[in-house]
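In structure tokens, one chain follows: the form predicted alone.
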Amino acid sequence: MYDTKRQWKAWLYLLPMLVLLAVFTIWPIINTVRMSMLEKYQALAAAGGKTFEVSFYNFKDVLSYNKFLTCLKNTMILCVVTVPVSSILALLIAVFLNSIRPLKRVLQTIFFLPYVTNSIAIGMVFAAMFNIVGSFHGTPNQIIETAGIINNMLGVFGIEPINWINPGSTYGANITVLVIYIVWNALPFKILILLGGLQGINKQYYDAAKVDGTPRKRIFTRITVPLLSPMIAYVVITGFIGGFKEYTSIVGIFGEDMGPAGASKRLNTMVGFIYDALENGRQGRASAAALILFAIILVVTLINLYVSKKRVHY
């Protein structure tokens, strides 16, 4: 039996982890609820001994503010498809590693390698190979436009080259690079946890199915993603509470005016929203913002763990 006179030497070795906890975690969530109870919020007024009323007018000032609708859409609209997109070409991706032998380790650590990259290093070298560049040749009067790396790629094919992200360009062409780029900077964490659930499926499945003469792709569907639903769960809800915290991709590749010259903050997201709001010294509205996307990430929580009781099989 446990000695419990002891436990004071557990509590002790806790002790470092649990201020931290109290001071980085607790402290901050109790404080981003008080500060959104208290009607227009400011910390430099309420460090000169300015007071506020407590109400939900914070909320109200969220919901009623025209651009928040549009955060909340460019917020949704990145999570509806690159969620479903990069789990599935994760999924694939995976189950081909797990196939393979010739240079297996070599191309896991190639996928991986954009998990331990900078985001806006990416975000970066991805508008660079989107954008339309003029640069001057010969006389300082003569321009040469380049039409960038993927539109020359697109041009052997005969597609004429996109404006993607330059000034001008559509909402269409600018949500289409987002995905891309959020799709193929999500694929190493889920290729790297699908591919540890592939490698713990007992192989005696696959032997029994062989010996039946079981094709491939019903060998997929009714053996590897049934046994490998725990892990395709997990990385879809990850994959959602990721997409809703969307920013540095968008940082990355339109800068900090999140969005095309001549149209900015049209590619805002909700995360984008409440640094707006911290930035212009409105700390009740942001901590409004950061409950209301709580929430929001909550019920899609909800709604996935739900959805994976009656599909998982564990």
Given for the second form:
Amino acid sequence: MYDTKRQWKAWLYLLPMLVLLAVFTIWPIINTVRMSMLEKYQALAAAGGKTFEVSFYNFKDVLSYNKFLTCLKNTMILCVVTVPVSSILALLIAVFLNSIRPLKRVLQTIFFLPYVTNSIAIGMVFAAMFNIVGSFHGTPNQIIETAGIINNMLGVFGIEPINWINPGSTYGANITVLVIYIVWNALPFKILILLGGLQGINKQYYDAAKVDGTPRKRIFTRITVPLLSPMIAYVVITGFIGGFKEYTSIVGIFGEDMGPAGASKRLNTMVGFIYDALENGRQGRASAAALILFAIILVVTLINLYVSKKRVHY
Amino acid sequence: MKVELQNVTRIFPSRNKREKNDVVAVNNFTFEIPDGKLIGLLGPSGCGKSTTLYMISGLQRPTSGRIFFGEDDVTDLAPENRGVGLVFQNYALYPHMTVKQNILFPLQNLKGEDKMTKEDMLERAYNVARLVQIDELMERKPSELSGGQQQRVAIARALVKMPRVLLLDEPLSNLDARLRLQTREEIRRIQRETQITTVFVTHDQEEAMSISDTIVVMKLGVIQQIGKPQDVYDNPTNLFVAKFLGTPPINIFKGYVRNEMLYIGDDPIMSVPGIQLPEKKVKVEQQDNQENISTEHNTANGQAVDSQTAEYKTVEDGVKGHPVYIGIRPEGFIVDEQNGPLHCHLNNVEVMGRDMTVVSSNSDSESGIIRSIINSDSGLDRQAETVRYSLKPHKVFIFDLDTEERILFEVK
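Mind giving me the form predicted in complex with its partner chain, seeing as the form predicted alone was just shown?
First the chain shown before, then all remaining chains and molecules of the complex.
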């Protein structure tokens, strides 16, 4: 099995992938660390022969930078709100989907639709739905007419139109729209995973519970959730990782300005911050921000794993 | 608690709507399980025994018929209101809970008047754990237990709420051979100690025979025979039951009856006084209607039988006799080198100490091979080509060729 003659063959087969990984993954990681440690590093200047001092300047720079703190705050809020909400919703939907018989396939397909859509395109659809396409009569904030479907629906219940995303909208309204969008977008994948997990649970556990007269709520909390815990952990961990990388949803709804007109960059996230730094030729700053993001994701994932070690039953 | 099934039928509707081929899993069951007894439902797979068990548990509803526990009609009761304990084939222990939590689980579900204090629950759990001898393992997870231990935990979980009826679905099928022997004694002991009416399902006749008070032999959703294990073994009502019970299995021959004498091939093996051959066959015989016989058997039992019956008619008086199946238990053979009427070709002898199994062959044997259990000191010549047997009449059963029902005769 492991004799050297065969081994070189195995390495040969692995070679293409190893080369690709080395060039496009390993080297960029090393280079990112290198760039982040060089004071005020700029790639163009470096190409021109300029040398940079080795220091933690970039990290200090990023962490004391107001815009970065805004991005960090936005990312955190989106993560902390959307991951639990979407996970719990997905769990409930999966459990109900699993327990019905008629329309099961149809509903499964419908719930899966957001997954196969383009997030920028759907972001634009969301923007249209939450828009106030209407006219401002009198004072700028007094909305009389709107074509945005959400405001029209709220109007049916007698709720005044809300300025969700247009100029003059509040930060809270913006975040609400983002949360709805991200949750909606995250549901299909989670439902898919959890539904798969549910279908893998031996039906006899439920028969046993039924014979013992277990109330439905108790079946859910004491049997379904523990037996599904590996899937739940997976969904939560990948949810957090995805959440920290949030970017396209905001571009989809608010455009590349990352905020309503007049408040641009208000909704920027950490990934957005890194892109901006790169665009401005500040590779050192971008690298430092990327490493900070990496550290945060690492810590959160470790916490997740630690918690799941105690709570997850494989 | 007495359990009574009255005309219970369970039909699984066919999934194909165009073709109507509903599966009748359980067909018109009526039987009564006396209080405090251990009943074995026995049959090959697909005979409806598990369905019957699940209908008693309430997890499945009968299509028609009623089920009673004592005087209560429980047919429409949900499982939790029936007071049954069910042990699943693969135990269905909750893998994320410890043994203790598993056993406590049913008690924690109790509400209203039945609600128990934590101390009472623990006491009850430990009592039942001691009964099944797992009180040392209470803090372990099911994955840390052996199959036999898991089985005990499952029984403890079923017993802890003091069910009126205990139901076991193939309780021993997941255990290895040695553990199986041990566990079945264990089940017997627990049942005796608790005096709970117990129904268990198995396809293993030995298992059912060894521990049941009563066995119910089933085939394709129909009860074949109900009775004490020994009675069913000694007096099978039909060919199926005779074949299903006993190891080594019963030896089946094609033979015939003429003038109250039983024949295998040309050997008149035994007189069968007072044999009550079915009316129809006698008539056919008297008419000596060759056509009639062959067509009848052709439809009933296929081509092989047809050629057999045709052969009978070649002997001088037209018909050899009334064709029948003959079943002889392995212990029904006596080696009799001088006068034994049944001639068989001797294949080999398997010595097992006190007894030996003589493997011989006869062209009229259904499987071709005859296994007989003979006392070691019977004076059998092992080098001989043939072996001659005489038979113990009460170990010989005669069955109708078509209906496979038992045909009785007087045993002296």
